[in-house]
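Starting off, we have a lone chain in the form predicted on its own, written out as structure tokens.
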Amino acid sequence: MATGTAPGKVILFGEHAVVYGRPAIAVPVDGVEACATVRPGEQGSGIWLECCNLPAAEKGREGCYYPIREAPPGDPLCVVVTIGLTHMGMVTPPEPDLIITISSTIPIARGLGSGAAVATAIIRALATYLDYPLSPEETSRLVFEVEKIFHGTPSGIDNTVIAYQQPVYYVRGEPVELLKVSNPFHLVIADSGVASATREVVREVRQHWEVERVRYEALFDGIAAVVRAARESILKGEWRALGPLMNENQALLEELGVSAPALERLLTAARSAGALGAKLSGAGQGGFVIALVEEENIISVSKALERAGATQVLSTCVSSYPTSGSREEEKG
């Protein structure tokens, strides 16, 4: 049996502007992950998918077990498997006999990169099972193809940070810069409980950009300046300087129209409880907020967010820590 895993992620700075060629910084989130296992199936059975805790496409329930040949058109998991196997030269008949089991502790539609993480875990598990080595760059490229199908015009940052499993400074179309975090820092991450459809929010921003291009380009430039300043602070180990920059980034996101009352309520609670800065993370209009905190304030800020209505609160330490993301296990 082969297993592939992938972490969640948050965009630390630069969401939305990154779609328009500006830089962004994203970091992996420990404590939540997607996991996929591949094991042999019965001869002639083909490929079966087992979704332990993911909504099954068009089936209205969880814990679904079905063959990909009976999946509805556009089933996200089938798309991932097909793209992965095509890249690995496994598209010619007969269909391989496999059972692929997928589970995830990453909340869906909240800006933590659930879709990209699930796709990464599946591709890693397939590559390990088939003894087909994949570099982080190749993995990221394959997952990006999946992201394009389901998110329209994704920036590419989700698949990049998740595939590399390290903090990244990302500019679309340019080589990835793995950020050296000179001085680790802590984030508290709170779920607003409001789902956020990345594709729809990105489309809305583009529609506004087309109507008010000069104004939106200026906002994107402002976000880019914040991102560059944040990069310098991270490289120098001056992580406390990130707090005011997060607040500045949030103000610009509010001007873009992607914030929401539920998010702003959580942001106010975090700052009042001692967070050095806070902002939404991801597409916006729902999803998560992130707060920069001193380590000793993690609990107090977390409790304040819960009192303010957060449905889930996580914390993560941001550092330079690559992990393999896949492993082989003896069949039990």
Ligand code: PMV
The other form holds:
Amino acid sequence: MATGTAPGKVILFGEHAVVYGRPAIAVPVDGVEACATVRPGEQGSGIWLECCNLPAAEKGREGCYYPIREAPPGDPLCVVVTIGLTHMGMVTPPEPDLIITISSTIPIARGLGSGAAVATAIIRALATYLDYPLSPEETSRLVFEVEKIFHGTPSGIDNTVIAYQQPVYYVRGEPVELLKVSNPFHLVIADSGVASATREVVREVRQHWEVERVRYEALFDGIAAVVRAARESILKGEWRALGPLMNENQALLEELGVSAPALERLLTAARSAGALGAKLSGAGQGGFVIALVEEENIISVSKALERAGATQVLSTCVSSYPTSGSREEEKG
Ligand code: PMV
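Right, the form predicted on its own is done, so what does the form predicted in complex with this ligand look like?
To see the whole picture, the full complex is given below, headed by that same chain.
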């Protein structure tokens, strides 16, 4: 059996502006992950997907154990398997006899990269099972193919940070920069409980940009300046400086029109409880907020966020240690 895993992610700085060619910084989130296993099926059975432990919206259908030949066209998990196998030279028919089991603890439609993580875990498990070495760059490219099918015009930051499993400084179309985090720092990550459809929010921003190009370009430039300053601070190990930069990024996101009262309530609670800075993360209008905290304040800020209505609170330590995301057990 072969296993592949992938972490969640948050965008630390630069969402939306990244779609318009500006830089952004994203980091992996420990403690939540997607996991896929691949094992041999009975001869002639073809490929079966088992996803009973996957949140409903990620499955794309009602049943949770089914052969891919019976899946409706566009079933998201089948798309991932097909893109992965085709890249690895397993052109079907004949279908290989495999059972692929998928699970995930990453909340969906909240900006934590659940779709990209599920795709990455499946592709890693298939690659390990087939002895097909895949670089993070190739994994990222395959997951980007999937993202393009389901998310319209993604910038590519989700697949990049998840496939590399390291903090990244990302500019669309440029080689990825793995960010050296000189001093690790802590984030508290809180769910507003409001679902957010990235595709819709990105479309709305584009509509506003089309009408008010000059203003929106200036806002994107303002965000880019914040992202560059944040990169410098991370490289120098001056992580406390990220707090005011997060607040500045949030103010610019509010001007873009992607914030929401439910998010701002959480941001106020985090800052009042001692967070050094806080902002929404991802597409906005719902989803998660992130707060920069001293280690000793993780619990007090988390509690304040719960009192302010957060439906789930996580924390993560941002550092630059890579993890592999694949393992092989008694490969068959
Ligand atoms: O909600 P998420 O985490 O998928 O983030 C969307 C980030 C955007 O910049 C708004 C879109 C993108 O493709 O980068």
